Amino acid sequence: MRTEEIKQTLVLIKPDALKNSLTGYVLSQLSEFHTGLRFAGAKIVHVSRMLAEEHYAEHRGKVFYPSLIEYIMGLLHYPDEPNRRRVISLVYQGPDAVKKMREICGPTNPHVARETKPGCIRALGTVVPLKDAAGNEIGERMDNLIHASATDNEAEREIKLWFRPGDFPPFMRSYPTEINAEDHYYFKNGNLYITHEPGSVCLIAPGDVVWKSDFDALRLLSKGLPAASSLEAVAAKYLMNYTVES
């Protein structure tokens, strides 16, 4: 299969599915037998706040956004057990990957899923009311067990956010890559450097294989120019599981 023909989608098995021991059930529903799709990548992730905020960037400012961040980080389901806060991140590959995975997951709202598509994965989820400090209901959060990319463009953004090129076998990399033959790129406190600063972390070193879009963004950002991706969106994947946030 040529690279340009590969279609992939991101799937996240969320903390509520893990806490309710639904991992095996979910994986069985996502198997090649049911979907015709193949595994391309998999990892277990302790979700940092940076990663969570970039994943749900489109919802910034909405009333449920803070709860959504705490949810995907595992803070709500494991408030006293940081060692159990994790998400299983998967990439599936094959024809119509996005559409097939969305159909198996079912509607975003678990109540709607139970009414319109009983037996789908999200039919086992729940809807949690959100309240302000005075106890007034101000919205709701969908604890729907699983995330699946909604479009091919969203899949590309999300896969590049959760995975590095080296997380895939070479023939399963569906987006252009580049080998860094230039500078080191360091990250510290939300800033980018091309020389080491005390306390900084190296994101990319010469010889590393990176997504071309990440490399293009770092080149521009290092010169103080606007880029298609934010620094946090690039840094989040390279710092994944690097430190533990409680």
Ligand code: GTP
Contents of the next structure:
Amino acid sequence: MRTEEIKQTLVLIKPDALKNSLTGYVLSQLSEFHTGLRFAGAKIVHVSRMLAEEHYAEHRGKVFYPSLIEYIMGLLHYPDEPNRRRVISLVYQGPDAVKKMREICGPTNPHVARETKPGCIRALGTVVPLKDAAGNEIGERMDNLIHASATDNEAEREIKLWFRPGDFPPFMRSYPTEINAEDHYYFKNGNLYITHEPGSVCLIAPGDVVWKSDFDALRLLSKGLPAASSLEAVAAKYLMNYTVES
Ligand code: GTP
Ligand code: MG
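Next up, the form predicted in complex with this ligand. The previous block was the form predicted alone.
Starting with the chain above, the whole complex follows.
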């Protein structure tokens, strides 16, 4: 019963949904009344390149990857208004959370969504042609309004990428946590430090509640050893909304 109850999934309401003023509609579609799922976490995020690249790491190298990063960062929908570049990041919880959210979102491609699943959220999206410098069409971009984790494993990776344990009420933390007793971890220019470096950001200080997997990764990375998560995957959430990125 408990393991069923605490299944969680990450949802991102993407910049095109904000631009088209569809947030109210989307949230209402995702409500407990429609999905049987409850809010566990919520935040408004100015997406950094580091966070975007970690979130979509599986697509690195693909032809649509650069535009996908620009899309989730809000650069495409708000080219001249950095202050409006945001996504709404949500964690929902309940039985079959991943499957239910994917169903209500619908197929990745909005054209396919309209044909095969009218009424799903992504049926309201658009497909935009991608052109090279010479104006030749080299592919397309799918502005599909919403992201939802694809599997339970992906949900865990994504939730830990976008949220700290302290972003959740204590009973809604689905993954193991640890209270940091005495370590300090600082980040600067892609490097990790265990003592303060001028200009660095303190990622974790004594007393902080952290994901155990992040802590394990930092311990290894600080010794120069390979770890299950990259430094960027750990650091991105601590640098979230830290400074304006244009
Ligand atoms: P997300 O919820 O955004 O992760 O979508 P998804 O899980 O339905 O699809 P996937 O994770 O495979 O792709 C992530 C995003 O990359 C999609 O939302 C699309 O915007 C884009 N994308 C994925 N596959 C393709 C593709 O074959 N062509 C193009 N142009 N874009 C793609
Ligand atoms: Mg996906």
